[in-house]
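Okay, so here's just one chain, in structure tokens, the form predicted on its own.
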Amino acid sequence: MRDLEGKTAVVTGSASGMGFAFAECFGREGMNVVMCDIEEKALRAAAAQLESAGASVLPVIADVSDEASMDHLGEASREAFGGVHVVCLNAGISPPTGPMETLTANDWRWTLGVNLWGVIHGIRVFLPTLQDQDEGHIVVTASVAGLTSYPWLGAYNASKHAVTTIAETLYAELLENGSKVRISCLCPGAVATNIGDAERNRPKELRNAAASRVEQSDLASFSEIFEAIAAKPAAVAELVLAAVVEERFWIETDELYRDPIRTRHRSIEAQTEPPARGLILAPYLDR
């Protein structure tokens, strides 16, 4: 999609982190945004401040991982605008760490309900609103996460190699079908977001009986770490503006994974045993 002046974007996860300079990259290119997210607060604060930019605004309160909450969100958007050309369904969360005997079935409920069924609600409510006009673009969000299979994010792990192989599905039924709209696949590695921070939202049915066992210095000290290394939001949605306007499927925000990817399908095509070990910031240590 190279005209996106006038046209409308969706971002969900879009009060902070990628989801809001999405939105901002999206506004300084004449789009309306339809910024959604799950904090309120927070989510007016951002729509405010793009507004203040010039930009045409409309903040929407939606859980993706609810049915009825994201066909809300579909339908407040084309009341507002009329049809939607570009939606990044880009909310996720990471939840505690650990060994998988370690997960509770509560931290696989809000992994996958945010980071998988956010995408298919996000598609299941925009898909058809794209056919029809034969022409947009879809932008999930997956992680390295959804081409690799580190130890102790089981969950996340799980919920990002779902969403990379819903994009990849799409893609094809696409392209069978002779459509004129497009998918990416936004795979970052470590970005500067809040999305360490995700504890904050988690649904008060879903949380766990035990406190979390991780230290506060240890938090502390994987900030540092992360902070150091992590790229900048607004870098990650430059990529993502030129995938959309050159319609481009694969969006990676660095080269460090490359190799940990390339081994692990050379891996599958020997039938050898999965090679990846250690943190999933390794790439980033070992340089």
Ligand SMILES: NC(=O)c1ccc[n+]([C@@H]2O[C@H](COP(=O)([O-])OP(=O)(O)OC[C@H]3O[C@@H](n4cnc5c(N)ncnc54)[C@H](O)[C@@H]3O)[C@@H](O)[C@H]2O)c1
Given for the second form:
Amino acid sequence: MRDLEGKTAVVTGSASGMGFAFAECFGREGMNVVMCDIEEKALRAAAAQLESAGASVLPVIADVSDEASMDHLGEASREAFGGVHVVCLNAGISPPTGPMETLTANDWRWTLGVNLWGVIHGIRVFLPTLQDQDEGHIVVTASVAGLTSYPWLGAYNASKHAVTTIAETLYAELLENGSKVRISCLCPGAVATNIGDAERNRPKELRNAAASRVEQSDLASFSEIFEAIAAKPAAVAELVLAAVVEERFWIETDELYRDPIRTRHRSIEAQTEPPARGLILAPYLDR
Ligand SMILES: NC(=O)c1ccc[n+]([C@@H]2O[C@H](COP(=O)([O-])OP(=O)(O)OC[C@H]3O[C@@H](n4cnc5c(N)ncnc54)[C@H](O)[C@@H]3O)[C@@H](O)[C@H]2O)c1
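Same protein, different form: I have the form predicted on its own, so give me the form predicted in complex with the ligand.
Starting with the chain above, the whole complex follows.
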């Protein structure tokens, strides 16, 4: 989609991190921006910031894992601005890392609810509008975790692999149908956001009975490493904008994961053992 000015972008998870940067970037391009998030106070502050920069903004409090909430987001967006043209299905969380046997049913429910069902609902609610217009672009935020299978991220990996295949499948369907609607799959490596504090948004009913398995001291040392290696959300937003304008499917934030991805694909072709070992951040640490 080359012509963005005066059109409308919807960004889920836009009170923070990458979603905020996407909203800011599309606002700067002259688009109306529907900012959706579950965190009310942060969303109000983020929307006010974009409004003061001159963007036309509609903040909508919505839980992307909830069917009715996402229906409301669709209705509110169309009511405020008519059509919807760019849809970034970006809201996501990361549950505590740990071996598969330590993940609780609530960890799985929360992770798949936000990361996977958020994308499913987003496509269900917005795709028909884009198809009716025969114009529009969906950007799903997957992850390098959607292309590799590093240990201790079982639920997160599963959610992001699902998002990647949804994006690939929809891409194929759109082409088969001769549609002008496009989709991109964003697979970031490390990006400096508030994802390390995702527990802030875990609903009460999905909390674990036992105390968090993540020690504050572990979090602090993880944040330090993360800050040092991570890309900036604004830089990722520029990549997303370029992919929308140039209609490119894959969006990567750096090339470091090409080797692990290639190695995985080769092991599938050669029917050898799965290669992923060690931390998902290893490609940065091994540099
Ligand atoms: N930061 C990274 O290194 C990284 C890497 C790969 C992929 N990702 C993905 O990027 C996306 C954006 O995350 P981020 O890194 O900017 O983190 P972030 O925590 O800064 O932003 C995520 C936003 O999603 C919102 N959110 C959480 N649950 C929600 C729900 N149920 N409904 C609506 N909004 C909800 C949060 O309030 C927050 O504003 C996520 O899908 C994440 O999995 C992040």
